[in-house]
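Quick heads-up: it's one chain on its own, the form predicted alone, in structure tokens.
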Amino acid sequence: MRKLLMTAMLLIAMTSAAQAETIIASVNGLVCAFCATSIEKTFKKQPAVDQVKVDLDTKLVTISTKDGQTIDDKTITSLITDAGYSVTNIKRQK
């Protein structure tokens, strides 16, 4: 029984480890359809990345990680920042 009892809080533990990351970045400079597939096209380069949205009128990119991966805050600002745009906050959900 106990052995059963630390397989099942093993499993739960590596399940909660594992999940999938939403990274909520507010971005200036994003005008146009051109901007937004831009981005789209650098993020998903990324081997973590899993999906990317650009949403022009509220400024925002959002990334989703593949379970278990995540992207650094220095990377997201420093994609963003090399495809000409500025980072002006970062978020984190799981």
Contents of the next structure:
Amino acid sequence: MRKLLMTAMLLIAMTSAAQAETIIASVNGLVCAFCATSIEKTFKKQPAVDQVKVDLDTKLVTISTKDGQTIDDKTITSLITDAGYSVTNIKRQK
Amino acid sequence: MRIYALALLLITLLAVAEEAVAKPISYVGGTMVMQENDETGNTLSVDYTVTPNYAVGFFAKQEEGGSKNMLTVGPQLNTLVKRWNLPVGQGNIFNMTGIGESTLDGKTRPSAWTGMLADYETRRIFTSYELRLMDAQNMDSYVRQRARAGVAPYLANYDDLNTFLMLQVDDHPDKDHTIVVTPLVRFFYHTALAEAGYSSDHQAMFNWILQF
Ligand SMILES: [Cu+2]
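Form predicted alone done; form predicted in complex with the partner chain now:
Every component of the complex follows; first up is the chain already shown.
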């Protein structure tokens, strides 16, 4: 019974881990932390988004989605444009 | 007569007031409250960003200095005219235009204002130039300029407290002290910004901005 429970838990953990996504966008114009909060605020309003991280050193915006959810490149680009910046590249990690 | 009408139209179209210490447009759906107190008076503005290129808001300014204690209030439209997003910096040109009414010595007149703000910033430096025009019918009108240059003593990342040491130079020919220099320090952390300085005509300056 314990073995079964552990297997089930492991399975659940594995599926959810496999379904959350990390999206890394390279952004131009990302220099001022005060203005860059607009990126964080814009993405946090998205229901699919779990976490957002902005790094001014690398000019990267890292977005983690919730389990089983994703955001397409077009939406990422338009959200960052709405916040006032330009996307140069998007990478994805499962 | 036609030239006069044209000049009047130009003044009305170009007529300012917002001494924007930050970008007058934030992000779509964002609200920005800006409050400034300096040798030119006290300003309050609330702006809501509708699209990446437009923000609508409310502007109020209590002028200070000499005999001018005029109060101006009215709606304002902020426009992003041009933006350059570069790997190491961002440059912008904004326009801020409003119409409303001004009150001085118990008299109220229609007024109009407009301004152009150009800025360029990297993580290390900040520069801006602003031209402002204000016209309150038969009561007051002025053209003013403001330039700023600043440097960050250390490179702060997104979650750090950011600091800029700045020098602001104001040119207002309509006032007693035409040129005023204000050294100031700017701090910001995430969505809160504050700056404090002391001007060459011995006035304290304090500005703050909050973004929602
Ligand atoms: Cu900024």
